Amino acid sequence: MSDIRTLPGFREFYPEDRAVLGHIFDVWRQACRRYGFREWESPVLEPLELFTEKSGEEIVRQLFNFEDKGGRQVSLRPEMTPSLARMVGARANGMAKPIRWFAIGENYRYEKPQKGRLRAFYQLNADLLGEAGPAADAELIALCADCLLGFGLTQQDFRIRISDRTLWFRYLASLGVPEANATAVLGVVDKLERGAPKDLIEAMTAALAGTACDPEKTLAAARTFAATRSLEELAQLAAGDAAMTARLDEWNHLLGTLKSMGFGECIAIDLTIVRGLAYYTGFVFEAFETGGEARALAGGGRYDALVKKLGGPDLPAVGFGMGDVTLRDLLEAKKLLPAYADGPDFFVMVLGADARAAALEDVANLRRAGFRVEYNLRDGKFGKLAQQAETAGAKYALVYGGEEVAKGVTKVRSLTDRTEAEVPRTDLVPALRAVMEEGMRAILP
C-alpha cells in the first residue's frame, strides 16, 4: 500500500486532540448562549458566486473551487458571513430584531500553510443584525472578550484594538481623497505597520491614480491619523469637521459601554486596524495576544451593506470571527488547556461470569441515567482490570464480584486514592451522582 498522508494544511484529530477541540467549542458556545445568541449552520459547499459577489473575483485564488458533476461552479466555504447574509436575508422580514446568531464550523482556504494559518480551520462566528447603533458593536466586542476570558485568559493577556472605517473615510474626504479611491487608500493603510516605505509610496500612488492628491502628503497624513491613540487626539484632528465630530459621539458611546461592562483593561484605540475586506463599513476590531508573538486571535466589524448586496433587505449588521488555530497555540503556551479527560465516569470491573448479568443490568441503568460507563468485555483478574480502568481515563471503578452480587451491593473504588465504599445496588444512581459532585466523601462511612 502506498504511503497516503494527510493533505497539506489539513489536520486529523486523535481522541485526545478532539477532546481539546471540543473544549474550545464548549467555551465558545457557553459564552454565546450567555449573550442570548442562537446557533445556526450553513452548507459547507456553496455556489462560487456567493463569495465572488461579496469579495470580488480576486478571492477565487484563495478558494477550493471546482465545477461539480451538474456543471455548477461551487466552492468549499472560506468563511460563513456570506451564507449568514443570504440566510438572514431570505427571512429577515419575519424575524424579530435584533437577530443574534452564532455558528461554529470548519472553513477552507487555499493558501500556503504556515504557523497559525492552515487550509482547514474551525471558526466561531457571532453576528448581531438589525441594530445600527454603537450598542450593538459594544455587545459583539464584549462577547469577543468574554470568549477569550472563558479559557482562563486575563484582560492582560490580550487587547482588542478598535478602529473605525467610517472615521477613516471622513478623514480621507477632508484630505480631498475622492470616495471612489478611499477603499484603495485604506488597503495601503492596512499595510502601514509591515510595508517598506518604497512599497507604500508605490501603492499609495496607484490608489490615488486619477486624483489631484499628492501620494507622499496623503501617506504622511494617514500615518499621523493612524498613530492617534486617544479620543482627545481624535477630537483635535476632527476640530472644524462636523461629520467627524458627530462620529466621535458614537465612539464615546462605544467605549463608555465597554468600560461600564468591565472591559476597560482589554480595549484600546488603534486606527491602524482597518480590516482588509471591502465590505466593512464602520467600527472594526481585532484581538491580539499581548505577549509572545502578538498573534491575532479574532477580528470583525460592522458590515451594514452586505445583506442587501446579497439580495436581502437593507439590514445593519456587525460580527466577528475567532479561529481555533492561533487560539489553541496561545492556550498551550499559557498552559490553559485541560488535560485529556474524555474517559468514562465509571469503569465497571466484572470479576467472573456469575457477576456479569447483574453488572450489565447496572451498566445499562447507569447509561440511561446519563453516566459515561465502560466495562471489561472479557473476564479478567482484579489487578489487570484496575489497570484497564485507569488506562481508560476513569476516576472511579465499580467492582462486581460474586460476593458483591450476593450481598446486593456495588463496591465503588477511587482510582486516585484507592478508597472504597459499598453502595446498595438499589441506591446506585443517586449515590454515584453524589460521588460525581462531592467525591468519595459522599459515600464513605
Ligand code: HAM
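Residue numbers count along the first chain shown, from 1. It should be emphasised that the depicted structure is a prediction, and the values quoted were computed from it without experimental measurement. If you superpose the two forms and keep the largest set of C-alpha atoms that fall within 1.5 Å, you have the rigid core. What changes on going to the form predicted together with the named molecule:
Glu41 shows a C-alpha shift below 2 Å between these two forms [criterion: core-superposed Cα displacement of 2 Å]. The Cα shift for Ala353 between these two forms, taken after rigid core superposition, is 2 angstroms or larger.
Relative to the superposed rigid core, the position of the CA of Glu437 differs between these two forms by 2 Å or more.
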Second form
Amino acid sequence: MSDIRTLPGFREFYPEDRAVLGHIFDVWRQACRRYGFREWESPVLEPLELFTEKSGEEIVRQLFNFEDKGGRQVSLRPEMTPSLARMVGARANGMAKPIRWFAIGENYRYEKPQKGRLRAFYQLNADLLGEAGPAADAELIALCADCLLGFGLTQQDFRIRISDRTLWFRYLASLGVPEANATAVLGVVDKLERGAPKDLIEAMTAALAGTACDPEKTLAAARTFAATRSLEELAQLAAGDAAMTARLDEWNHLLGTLKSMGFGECIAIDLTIVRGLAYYTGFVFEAFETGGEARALAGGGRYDALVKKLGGPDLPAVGFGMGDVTLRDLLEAKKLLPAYADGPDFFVMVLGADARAAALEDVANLRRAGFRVEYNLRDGKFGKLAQQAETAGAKYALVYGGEEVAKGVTKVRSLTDRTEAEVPRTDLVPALRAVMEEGMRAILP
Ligand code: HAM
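Let me have the form predicted together with the named molecule next, following on from the form predicted on its own.
Okay, now the whole complex, with that chain kicking things off.
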C-alpha cells in the first residue's frame, strides 16, 4: 500500500459516512424548499480577487490560492457569498424579487484543523435578496432554526444569537469613534469574550490610533453595550439617540415576527456577535449548541452593499451559512443520526448456469421497476449465496434454481424470518411491490 495520506483537514467519506452527509443535505434541502428557495451552484475555483476584495481580512489569510497554468491568480472558494452576489447582480434586473436561493457545496479554508474546524467542509447557503426590511432577516433566521429542527433537535438544543452591526456603528458614533475606525473597533469587540484584558487594550489602542478617543473608556463602554441582553436595556442605552431609538423599532419587528412564528425559545439578543466577514451591514446572527463550548453551527447576516460592489444594482441581501462539521458532532452526541441501511431490496440467488438467463431477465425487469437488486456475479452453492445475500444487507432473497425456472416461478425468501413462498415469474413485479409494503404475508399461502 502506498503511504500517500489525505491532506490535513480533508476528509474521505466511506459509504456509511457519505450516507450521513447525504442525510444532512436532504434535511437542508427539504427545509429550504419549504421556504420557497431555489437551488443554485457556482465554480469551486474563482479569481483570487473575488475574495481578497470582498470577504475581509480573516478569510483572506485562509485562502487556498495559487497561480494556474495560464498565469491567473485563482483561489478555491472559502465561502459562496461573493459568487452569489456576482451571479445575482448580473441578472438582477430581470429577476422577480425577492430572490430566494440556496446552495450546498464544499468550501476550503486554510485554517488550523481542530474540532469543528477543517480545511474542506460542506456548507448550506441560504440567501434572500431584494428586500431591505426586517421581515427578510426574520425569514432567514426562521429558516436557520428550521434547518436545525429538521434533524430532530429541539429549540432547547441550540440558540440563535442575534446582534446588529447598524446598532453597533451608531453606538460607536455616539462615543465619538470616527466611521473610519469603527470596523477595526468591532474587530476588538469580536474578541471580547476570549481576549486577555491586556491584549484587548492593546488592540483597542491600535484600532483607535489617530483619534481623540480613550481606548480604556471605549473598551469599557463596548463591554457594557455587548452585555445587553434585552430590548429594555437597549432602549435605556439608546435613550436620547434618535437613530438608535428608530433602529429599535426594527428590532421589535424582527423579534415579534420570530415569536409569532414560534421561534421565541431558540433566539436571544447577544451583542457580542459582530461576525468576522467584512461585508455585513445590519442584523447578524450565529447559531450555537446550547451550553456547549463548540464552535458555531451557522452564521449569517445582512450584506446590503455587496451586490453593488460586485458591479450589480443596489440590492439589499441577507443570508446565512451552516456547516456540516459542528452539526454532525452535535447530531452524533444527541443520537439523532439515522441508522445506516444501504442494502438492496432483493438479492437474486442464481443457482447454476441453467437458471442464469431467466434470473438475469428478471433482475433487469426489477431494476427497471425501481427496486434495488443485486445478484451473484459468479456461480456458487445455496449456503454461500444465502450468506452473500445477508452480507449485502438485503431484506429478501429471490431464489432461481433449475426447478424454479422449469416451473416458471421465483422463490421469495425472507432473510429475517426465513419464510419462503413461490410467486409466478409473470406476477413478480406486483407481488414484490406488495412484499415491500406488507412483508411476506402478502404472498404466503
Ligand atoms: P461563516 O460564519 O464564515 O459565514 O461560516 C458559516 C458556517 O460555516 C460556520 O458557522 C461553520 O458552521 C461553517 N464553517 C466555516 N468555516 C469552517 C471550517 N473551517 N470548518 C468547518 N466548518 C466551517 C459564511 O461563510 C458566510 N458566507 C455565510 C453567509 C451566507 N452570509 C450571508 N450569506
